[in-house]
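Shown next as structure tokens: one chain only, the form predicted on its own.
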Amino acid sequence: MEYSATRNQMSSYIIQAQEEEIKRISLELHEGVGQNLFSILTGLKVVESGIKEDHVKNHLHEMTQLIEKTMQEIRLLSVELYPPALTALGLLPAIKSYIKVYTSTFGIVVELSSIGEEKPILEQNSIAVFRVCQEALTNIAKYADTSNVRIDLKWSNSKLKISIFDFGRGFQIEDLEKNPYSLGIATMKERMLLTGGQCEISSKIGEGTSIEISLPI
């Protein structure tokens, strides 16, 4: 039990610490290089503004070009790492920016649903049931070959629950061991769990993967 309490812990601190530099290099993504790419941006614009020879003026309008592109790039990835509407807003707006970002992405659609009353949730809670819901979405479009997938909220006084179902080709929940999906679900387990939460996982051949995620608020 001792050995048990002290490995839950040093998971739990390993988590937080690996978090708080995931934090740390999405704001400096976002409020350092960012900014200093929108430095460049407004400074090769202005400069564009003067030149009259076409072949320099048009070499330019590609550069800017590749630059707000690049800062797009930038801000998606920010908000991959680290949502800034997850410790502003909380965990439902933070899952709803996510999704918007993912099926940019990957081109899958995602239905969400919550019912019930969003209740205030531990930051390191809320950070963890994120990190869930963003494995799961990731692996599905690693390897579930589906276009759609459904995530419902359930809140209740005690308890959010959160179902995932991905519509797509599925697995045999015995060979786990030797599915790419493993280590993935692993961590979500592992992180549920450190919560005094639970990360649940059934699925059918031809129909899809379910993933169900409790935690006790």
The other form holds:
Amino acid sequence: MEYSATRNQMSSYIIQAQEEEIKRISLELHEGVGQNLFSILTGLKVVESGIKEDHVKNHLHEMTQLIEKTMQEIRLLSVELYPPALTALGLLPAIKSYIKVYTSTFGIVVELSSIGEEKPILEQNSIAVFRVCQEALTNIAKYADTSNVRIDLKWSNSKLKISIFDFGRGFQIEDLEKNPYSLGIATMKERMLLTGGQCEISSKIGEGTSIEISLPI
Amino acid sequence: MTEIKGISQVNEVCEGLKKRIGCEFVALALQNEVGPDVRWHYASGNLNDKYKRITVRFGKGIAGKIISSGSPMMLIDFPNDIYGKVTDHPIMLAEKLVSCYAVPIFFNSSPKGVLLVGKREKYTFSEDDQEMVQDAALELEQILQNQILGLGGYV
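Having displayed the form predicted on its own, please output the structure of the form predicted together with its partner chain.
In what comes next, the whole complex appears, and the chain from above leads the way.
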């Protein structure tokens, strides 16, 4: 019993330390590298406007385009690492924002609904729920063979319930041990257990996979 | 503005290439006229319409790397022996491709697009295959250049 409590504390500490480091890198990319690139872009545009020679102007234009692409990639990378919306606006806006990037990355359409009033959640719990949703959606892109996903959030006074359904090819739960993403699923369950919540997975071949997450508020 | 899918010459080049190489999938990604986004504007042999919603990320996956480096690339046995994560290759996942060969499409000497051929089995594209893709890319460059100059762009 004592061993299990220590183990939980250690898992929780490792996950939290990892999240803090990821957040630091994400902010550094967004506020540091991203801002510097923006300053370079603005400077180059000023130079470009004052140049008459066509070939130099074209060359500068190519450079500004390259910087724009790099800025966009830095922004996406930063958001992918740690969504700024999570601390600034909360879980629901962070999920909405991630879904936009997800659809434009994998081409999978996600229908999202939220019932009830969004409640404030501890940052370490909301990041756990966010990461579980992120892992579920990544698994769907990798294995589910689907074009549509549905996510429902239900807020009550004491609990947040999230269900994710993928309408995909599904799999035999009994085969989970042999499944390539069983470790990912185990991590999702572990993360939710550490928050005091739960993560349940059910699947039917040819019908799809359902992930039910619950978090006490 | 005209849609790439509606340009019959583009269809002819891509379908001809698909037949000659004996591949299952051909797609064309191009940088949008405004902004840095690169999207798949044309696909043949596709299993679904996910490609229409995918934005190629600069420097990521096969198409993103081609746009950033300007060099051709080949994947022989996806997802084995790939550079980066499986999820960095969304077109391979979306179309269940196992092998592909892709080349850049240049406009004004800069890589602005990608022509990709793919198979849903392990395969090494021969030098002849690679040459055929390169030739098709040159043809497409010419067609698209004329279209853009003549019709004022594409969507």
